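Only one chain is given next, in structure tokens, and it is the form predicted on its own.
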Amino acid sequence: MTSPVVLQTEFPGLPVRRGKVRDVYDLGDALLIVSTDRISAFDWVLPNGIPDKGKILTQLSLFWFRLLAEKDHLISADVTSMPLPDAVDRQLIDGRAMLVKKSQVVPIECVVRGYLAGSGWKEYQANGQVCGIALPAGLLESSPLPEPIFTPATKAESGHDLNISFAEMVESVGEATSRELRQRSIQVYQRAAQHAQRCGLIVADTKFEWGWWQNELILIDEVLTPDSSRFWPAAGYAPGRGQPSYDKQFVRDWLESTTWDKNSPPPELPESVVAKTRAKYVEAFERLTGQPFA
């Protein structure tokens, strides 16, 4: 049974910043991050969401935080113990909220790629490189890379991720920080990929966000979810083509089949697309955690 769709939360008196899918409330020395059921595609938030999506992303991130044992921003996911004003509907945010440390965000998307897909595949076709990293000739779409590569990106005002070179990252945040983030991001990816492999999944690529807290770099935001990662089923995997993935591909495919011009408000998703997308998110959660999604 699915829960009612939560597209937006409103807590009077709490400053809020709304991202595409998350509402972030400032509690002074901490932040309350609420993952809604909003879903975006082609830089637009769609008018209807995916039931339980916010809970799935939150619970999967919590699973990875525990498994990876990396220093991270999590304070608590127990809404009953959070220092929240009386106006906050705790039942509404139960399962989809995290109380986190307020860190100084490093303005870099730390992308790690183990396979050649997406924008990396397009760039490789053009010049044999990905973000300035030369790769062997003759690789196919979805080919495994000789070793995972770190390909940083920045956010443009339009919301797109813009790939940059490691040298450009150094210019932005400094060499020591860049080297540490490269090393730790690759290590986290490798540990996650090993776990996913045991679950019959491939982590083709993923992106991490990091922040400074008490002079240390900690893992922040969501981690290794279908919104931040490209998961493929290992069964049936074969280079030379695109792979089925556990993400919002059903949404993208349906939108591409319509007359929507991507420059005006998008249409509402049909119930069949909503149901298929939710099923993919649930399947990813259950395969990775080994637990049923309740």
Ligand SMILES: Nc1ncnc2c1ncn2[C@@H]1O[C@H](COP(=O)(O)OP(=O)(O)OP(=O)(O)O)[C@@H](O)[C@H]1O
Given for the second form:
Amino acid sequence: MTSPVVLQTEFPGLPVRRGKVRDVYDLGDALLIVSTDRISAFDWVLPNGIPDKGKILTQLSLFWFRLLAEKDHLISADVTSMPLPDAVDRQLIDGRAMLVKKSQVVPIECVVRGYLAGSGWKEYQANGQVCGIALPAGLLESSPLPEPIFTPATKAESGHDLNISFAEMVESVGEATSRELRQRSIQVYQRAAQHAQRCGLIVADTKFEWGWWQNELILIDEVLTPDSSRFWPAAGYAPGRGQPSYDKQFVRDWLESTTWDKNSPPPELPESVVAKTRAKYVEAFERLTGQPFA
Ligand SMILES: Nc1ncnc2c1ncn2[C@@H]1O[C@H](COP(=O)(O)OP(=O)(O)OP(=O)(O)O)[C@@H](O)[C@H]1O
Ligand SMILES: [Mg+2]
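Could the form predicted in complex with this ligand be shown next, to go alongside the form predicted on its own?
Below: every chain and molecule of the assembly, starting with the one above.
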């Protein structure tokens, strides 16, 4: 059963901050993060959504928070019992919302890479390094790295994130914080990658965000979803070429097949592309959690 698409939420009197995918409501000490069904590709939000995508991402993050048992920001994902202003439509956000501790965000995207892909592969080809970390010669596109590496980035106001070196991260947020986040990010990645491997998936890389809350660094934002990670099916994986993107490949392929110039609002996706994409999100969820997506 597919639920109606939720492209946007809006509640009278509650200011909202919209990311590409999530609507965030500031409730004082807490944030209400609502994952919509919006999907982006080539840095554009597409006009139509993927039914249930927001629910799938929220439920997958919840699964990981439980499995990882890191200190994290989750207060509740049960919309019936969350303390919320009356204006919030609980039915609309059911299954796609998290009430979280509002933390002071560390302004670094904590990227961990286990494989060479994306901007890492580009940089390696140019100088044999990724974010200042020298790597062995002879690696191919999608090769596994000798060990997972921490490659921080700064959140750009618009467009792509900017990769930085660990030294630049230290300059920005301090040595102790940088060391702790590097160590904890790699550790969380390793545990998640091990779990994913048992489910037939490779976590090529992923991005974490951390925030200060009561003098501790806690894991915030979404974790280990197809939107924050590169998942590859282990079956069919081979270095020496790009791997199919787990979730957005149909969307990207279809967009590439049109005359769209990537510089103007993108066209509407055909129903078949929407359905196939939804099936991939569901598949990622079901494989990783071992649960049917209800
Ligand atoms: N516990 C938290 N405390 C404070 N801020 C948080 C917390 N969890 C997530 N955030 C912030 O909430 C925002 C989530 O919004 P979202 O990811 O949708 O938008 P974005 O990162 O600005 O844009 P993009 O669509 O490019 O990801 C992020 O800025 C993230 O840093
Ligand atoms: Mg974000």
